[in-house]
Amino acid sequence: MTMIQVDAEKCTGCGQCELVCPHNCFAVAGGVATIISSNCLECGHCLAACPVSAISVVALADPLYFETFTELEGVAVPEPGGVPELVRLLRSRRSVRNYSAKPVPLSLLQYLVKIGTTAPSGTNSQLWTFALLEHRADVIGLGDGVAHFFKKLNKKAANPVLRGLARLFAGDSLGRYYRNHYKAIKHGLEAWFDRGEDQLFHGATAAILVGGLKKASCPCEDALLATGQILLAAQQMGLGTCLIGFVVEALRHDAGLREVVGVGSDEEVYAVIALGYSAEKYLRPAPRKRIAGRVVKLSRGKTSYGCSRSSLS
């Protein structure tokens, strides 16, 4: 099934979809955008960036827009007039994968960290940790360490003997990596080492590493909640952001890399945020997929609880 559809009569061949697509699904040929890959992430970047609304994404055809707020009638909220503006901010945040060379001031990064600490934390422990990469050179340095980690991992994964041993003694972890990530990582490493292309941080000029001390009651959840606050604040400040999961994975397993960025043995990094000024332009928010949720009603019987469910849609 084709996930992306392009209206050739509307398309002007501007190339915005080709620029913003994280999986390179588009190419402009003969003045019209064409789909060259089925590896669609269903993120909606193309749809949101297209200046003539020529693109649709099948999975996002039934969005929940929250255009009206009648569902809030009778609900006590501190500032009812502010809810639409909040939702507009939430809907406008995108993962940016093209950045300008303009640096992000250290004072702004520090301010974002302060905003991150407005998030709730388990048992109010507030045991977050933050590391700031202020300069593009620092970002590249971290990226180089991550690239070398995955170069070693790819070499192991390419060895069928090691994959066989991992199947017997490590729950097939190396085999799963080989099947799911090896090829994409191989292409990324070739881009990094051979062509000098940054497919990891996408040209971001700064980064924030968000972690937590292990002694916190729920350090992972705390860090991710703080990360969410930072992402939204950055959007409001005109900054682009993108979460870089590969860096988190490398830091989890590479002791040398942890030492480079100052991650102690008593802490863990749970999110890495690439930051910078976006070189992309979006004209509208992208729709979202239908919620896979349900309403649950519990009723207590004599000896147990009964449960009835209904779909949200």
Ligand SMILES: Cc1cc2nc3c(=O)[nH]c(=O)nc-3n(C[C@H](O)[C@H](O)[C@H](O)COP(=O)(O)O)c2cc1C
Second form
Amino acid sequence: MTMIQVDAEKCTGCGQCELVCPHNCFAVAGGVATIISSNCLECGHCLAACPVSAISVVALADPLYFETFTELEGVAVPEPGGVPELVRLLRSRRSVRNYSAKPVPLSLLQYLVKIGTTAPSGTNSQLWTFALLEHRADVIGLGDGVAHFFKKLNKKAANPVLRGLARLFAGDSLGRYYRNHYKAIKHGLEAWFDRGEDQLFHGATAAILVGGLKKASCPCEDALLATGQILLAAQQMGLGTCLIGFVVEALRHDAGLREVVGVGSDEEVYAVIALGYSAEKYLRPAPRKRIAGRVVKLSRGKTSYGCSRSSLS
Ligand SMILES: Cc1cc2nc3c(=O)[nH]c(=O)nc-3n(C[C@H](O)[C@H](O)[C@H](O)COP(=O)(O)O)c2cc1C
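Coords for the form predicted together with the named molecule, given the form predicted on its own:
Next comes the full complex, and the chain you just saw is listed first.
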């Protein structure tokens, strides 16, 4: 199925789509962008970056609608004038996967951490942990550790005997990994080790590891809420960000790597934010797909709550 369409009449072959696409779905040839992969993430980067609006993404043809004023009519909002601005900020944040070499000053990273702590926390425990990687060399160092973790994991997953044994004694997580991630990780590892390309941190010059002490009542939720505040504040400061789940996964399983970045046995890292000055430019917000999960309105009956489906248009 065609997931992306390029209007060849409009396309100027500028290559912005090729630059921003996280899954390398585009190639510019003969002055026009063509689709070379069906591996589309449906993130909308391409249509948000295209200067001549030549791209459409099928899954985003009927997106969520974000005009706030009519939706909010009759609702008490403290500063109604500020809501569209806030929604603009929320919608303008993108996961950036191309960074310039310009470093992010440590003071900015520290300020972002302070902003992170404006988030709510379970029982107001505020037991966050933050680790700052200020220099590109530090980011590469962590990336190297992560790459070695995945190299070992890929070697294990490639072995059918090990996959079979793992399924017998520990569930099918190794098999699932093999089916869903092995190939992409193999390509990423070749890029990292053979060509010196950074498909993990995407060239980010800095990173913030957000975690929490395990004794907190909701350390994971607290960390992710702080992370959300940081992503938005960074966007407003003109910084690009991208969450890097692969690093979180490696830190969860690799004790040696945890030691390298000083994660104690009493804490866990729940989010890794790649940060830097973006080398990508987005001209408009990307649409959001309609919600795939359920949105229901609950109303209390005599013995239980009844659900009625409501739609977000
Ligand atoms: C928990 C989590 C982990 C993610 N991990 C990665 C990652 O390892 N690499 C990456 O390039 N993007 C990662 N992303 C970014 C998502 O792909 C991105 O948020 C999604 O495509 C929507 O695009 P947007 O953030 O630009 O709106 C992650 C996002 C989340 C929420």
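Numbering follows the first chain given and starts at 1. C-alpha atoms forming the largest set that superposes within 1.5 Å between two forms make up the rigid core. Worth saying up front: this structure is predicted, and the values here are computed from it rather than measured.
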Note to self: Quick check on K10: with the core superposed, does its CA move 2 angstroms or more between these two forms?
What the structure shows: no
With the core held fixed, I291 moves its Cα between these two forms by a number of Å equal to 2.7
